[in-house]
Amino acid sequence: MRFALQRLAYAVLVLFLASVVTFFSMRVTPGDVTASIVNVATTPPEVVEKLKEQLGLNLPIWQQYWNYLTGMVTGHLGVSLVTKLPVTTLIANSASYTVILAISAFFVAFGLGVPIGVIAALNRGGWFDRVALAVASFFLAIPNFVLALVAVLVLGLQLRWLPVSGSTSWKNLILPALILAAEPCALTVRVGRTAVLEQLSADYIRTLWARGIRQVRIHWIHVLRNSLSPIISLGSIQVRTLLGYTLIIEVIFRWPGLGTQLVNSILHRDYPVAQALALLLAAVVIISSALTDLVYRWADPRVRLSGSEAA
């Protein structure tokens, strides 16, 4: 309980710092939201100033931040300066697409990566192990956006196997999800293989063999359970990686998710939308990190014991 409260306090502090960085970074970047609403070159200066006053951009910077912070705390995220739609509506319209894409990529990465890593470790030095390591190294060496562009060119435009843009059917999800999952899956294979090999050389494995425990039970219950700690830690890191790569993948494949919405809002200096989305993504990362710590303590009894001794 104490550990959970500590993690909650840490999450609140990090969210506050993220709100400060998000707000002021948007204000110091070049550009003006009024340019996205009116033609500044032909519009009289007094009209532009009146527009800034209506948008609240003429207020002192500290007051703008206070209004932004209180709005976040009370759940009033404001209205888009460009589209005039509520920020909550824009987020709701885009969130489902990002959630579907991220969850699909996450399950592909770990649903394939963990079994492949375990099987490769159990067949160390065999053909499956060599092929798995070669393929994993290949996908780790290629940048995510390069792989996406090659997939669009070859699988989409030349072979026409899959659509490369839009979200009109489930087929539009296949390429973005696979590309997004490629690097995390390759990393999971390597981390899972290393973790299983370490467990296979542990003393307790010989004890289980001596007790006559079946090989399948030893490998897929005892070894896999004790190999989960590094995989769980990797999962937390991959959530952050997936969120970062989602921005690129959504733009390349024209997937109408939060990443595309965030990029458009930044380009148009739509402060309420950009700030809300940036803080939302930061909150997802912080919450996933906290949950990972809790699951890590569950998976590894040594962490619970050391934590209780420290307390």
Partner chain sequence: MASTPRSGMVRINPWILVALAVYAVAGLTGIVVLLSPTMNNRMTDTDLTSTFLHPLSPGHPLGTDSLGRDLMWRLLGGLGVSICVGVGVALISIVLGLALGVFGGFFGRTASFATGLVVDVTWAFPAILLAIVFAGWLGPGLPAVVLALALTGWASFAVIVRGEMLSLRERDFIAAARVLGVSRLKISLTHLLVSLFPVTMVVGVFFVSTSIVAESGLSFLGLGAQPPTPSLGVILAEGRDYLSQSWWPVILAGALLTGLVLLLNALADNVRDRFDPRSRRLQ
The other form holds:
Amino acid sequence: MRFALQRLAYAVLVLFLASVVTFFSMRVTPGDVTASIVNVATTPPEVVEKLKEQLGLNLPIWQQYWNYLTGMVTGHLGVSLVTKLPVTTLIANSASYTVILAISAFFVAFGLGVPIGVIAALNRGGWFDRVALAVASFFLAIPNFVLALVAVLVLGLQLRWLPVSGSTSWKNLILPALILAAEPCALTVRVGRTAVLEQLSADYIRTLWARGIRQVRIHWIHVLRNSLSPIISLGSIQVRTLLGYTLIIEVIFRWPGLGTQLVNSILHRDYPVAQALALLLAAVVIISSALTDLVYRWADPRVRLSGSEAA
Amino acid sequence: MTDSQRDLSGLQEFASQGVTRRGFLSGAMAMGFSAAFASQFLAACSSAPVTPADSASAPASPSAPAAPRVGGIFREGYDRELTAPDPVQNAWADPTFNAFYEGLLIRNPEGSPVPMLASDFTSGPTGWTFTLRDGLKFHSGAAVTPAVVVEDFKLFSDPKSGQNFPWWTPITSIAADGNVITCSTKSDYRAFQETITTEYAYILNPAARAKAGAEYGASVIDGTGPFTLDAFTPQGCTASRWNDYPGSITPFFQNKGKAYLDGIKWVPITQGSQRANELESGNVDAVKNAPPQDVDRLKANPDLVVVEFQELSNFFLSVNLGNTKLGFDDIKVRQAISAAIDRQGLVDAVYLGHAAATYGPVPPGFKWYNPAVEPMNAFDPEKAATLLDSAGWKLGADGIREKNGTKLSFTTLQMANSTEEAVMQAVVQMLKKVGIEMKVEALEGAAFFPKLTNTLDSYAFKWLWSGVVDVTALFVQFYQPTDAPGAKTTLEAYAPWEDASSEDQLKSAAENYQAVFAEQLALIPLITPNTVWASNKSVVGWTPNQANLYPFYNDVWLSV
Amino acid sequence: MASTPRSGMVRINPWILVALAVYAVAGLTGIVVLLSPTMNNRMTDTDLTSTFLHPLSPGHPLGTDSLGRDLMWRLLGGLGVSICVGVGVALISIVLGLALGVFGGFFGRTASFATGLVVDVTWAFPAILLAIVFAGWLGPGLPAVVLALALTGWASFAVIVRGEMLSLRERDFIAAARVLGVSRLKISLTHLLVSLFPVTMVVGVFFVSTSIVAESGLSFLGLGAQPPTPSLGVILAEGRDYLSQSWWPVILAGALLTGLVLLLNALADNVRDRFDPRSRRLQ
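Next up, can you give the form predicted together with its partner chain of this protein, since the form predicted alone came first?
Up next: the whole complex, starting with the chain shown before.
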């Protein structure tokens, strides 16, 4: 419990620093925000100034940061400068798309990756193992946007099996989710396989054998449970990678999620949206990493015993 | 006079004379305000619209003899991000305006003003009058009274609120008497008909706007159009039929009653090939601007209807006439740049034929197009080399020309757009062949516009405007140093056009202006793309025309 | 990881080395031609009369793109750009990671904590945002991409270095050396460099391959290499617009990129196996 609280405090600290970095890096980037709101060239300077004042852009930068921070804490995220929509609405809307995509990909990656990895390990050196490893190597190597383009070309434009752009039906989810899952799945196969092999060669397995416990039980209960921790920590790293990947996949398939929203808002210098999104993505990474630490301690008793150096 | 009053009068002055309407216009165009302002200029110079290159007036859908079917959601793919539709202040008028709002008058497909919310109108030396129809109301149920219209007009004409206010400055007073709204002027202001028919003069409920504040247009819309707002998100905007719509008297609408469609969904699809794919896969029923590389494929598809006509636009390259160091002040250098560019090659390769090579200031489809501009800027690399040699720019060892120790090397800014970037990449190579080194930097709008000034070395831009003669002069006036000889000569040739009082005079002024422009090359014209509207066969009554930027939805129905 | 290089004598698969050498030669050719003012026109010259030529066309072994540019030369140039960016980012990331890792691992708990904090903040910062920020400052282009990637890439290496440093600090021989009057930092660094060599090799190869993918991804989105510089990402983005006219630019650039990453990953695995017998045992 104490560890959990420490971990939480640390996560808040990281989040605070991330908010500082994202806020200031965005504000020092050249680009005229008012150019995205009104016609700067025709609007009299007085009106532009008044607009900037209304938007709070004329305040000292520290004051602006403070307003932004208090807004974040109290849930007043403001409205988009470009579309006038409340930032919360915008984010809720696009987050729902990203969450659906990421969760689908996550399930595909682990749902396929773990069994394949375990089976490959149990058949070490066999044809399944070799094929699985070779396919995994290929999917680890092919960048997902290349895979996406090939899929668009073959499945979408030539065979016309699946829609290649848009978000109107569940069919639109299939390609982006599969492509997003390809690399994490391949990685899960490899890590899972290695972890299981490691366990199989451990001493306690021999003991279990000696006690006459059934092979299936040994493999799928004892070995798998003890192989979990590397897979879980892989999961945490995956959250970060997946978030990065969703962006480009969303753009290619016109999936209206957070990544598309983030890029658009940064390019328009739509600060309220961009800052809230950047912080949200940071929070996801930070929280997932904190959760991983906690789960990791639960799954692997050795970590629990060795103290709280994990932070 | 208090300070604030002085500020205000400064604004008025700025609006009425200091910068002139032209000044506002130029900035407006630079911001890509095409939708807002396009066609303002038709009236300003009482010019004629560009005649379509292809079958412009062909309806987007076959005129099905069957009775219109009620129901269904029409899904329209759009080539930009959607903005919140607010007639008072809005960055870019989208197709959504035509569903939610109506104006007092509207342009018919031939470009003439016809009644919409006003049953009648007059215009004369003392101003304009509009007779408001009876029994009109807003979506919210509030009555559309002459007082409300006056309040809207005051919002539009106030420099502090209305972005279209420069066109309202000749109006000295706005008042209502009975059902008649009077906009007084000191002299004849025929051009007002263009202002009053744009999206930025559509009637809205000012009380609803004031109440909604910054969220007006995004979560609240209170207009008189045949559809009401459901939801507005960057992923799309949805609208539902307004069942209490009092009907329309607009002559060119077939449907005088409420809309046939249950609803409309606008889907922003900014990537070109996705627009084509989503139309083909049935994600949307229609798209605006399929990209050139997909047009032939769409046309070959028997399930689709494709309408293509020359856009009221031109993609041009500008080099700064005041730059003596790089020799851009020298007409020979500008002519050499122009002669080095193979425009037809660009049309065939980059636009796959769906564009027109442009040798003079205006699109070749223009009513008073002067074909004499073509030989003046024909593709001739040898002529380009000779011109540069005679201007003193000699080939250096590295293949780049030099004069007085300066290399003929410069950077051009353009807005990020994959087709236009491809054009510029090809132009870079064409210039390189005659010894000119051009680098291109493509920027997003938020970074591009702050850099666009009359001291910028070079930029490339596509204007989209219905006043095709004026727009070119405006770019010269505001983004070139006007004291440079090339700019002076060009603007002098433009003056007779402004002063013309008859069609004949306009014609000869336009022809002369084009010839002078094509010689001086204050801007170097490149390409006029086609605008392409594609829809599924099941869509009936969705008829893009050249007088209005977007189709209206009153007549649209889905046959399946 | 602490095993010495000599302990495992796995030979690096010669075929991987041969294939990588072919890539390296091709990439270097690309770079030389790209940088040569008299020859780089092979990559940038447009020919609007011969667009979308198929592979094996006369004069254009791999065909041409939408502007009639020779695809073979553009792919070679793109490969060169990829390799330069990959190696550049890897070097900067390793130097940065080493510096911050040593700092965090040596100067006590506070330093360790501070390094951990910086790492976590870096990980929480969307790399795409950094790319746009640098593109805003430096103008869009490869320098902005290299900086953005290096400034996010170093973190994972710093964590490894810090861990290694922390464990070294506790070892007996450090204490012994201290008794002998040798500076603790100097000893630690020496041992660190020896023991870190294998993991640096693995991480270095890994950085090269991830940076190559990231660069082409950013260029694909228009945030990286700017025309006329050929980059595999730019070729893919341009090819995507014309996918219904020609499939080969996308397929060729994609295959080239995938092949390179496949080889680099295989090399990284091989190097790891060479230095870490435990992982080899499990293959």
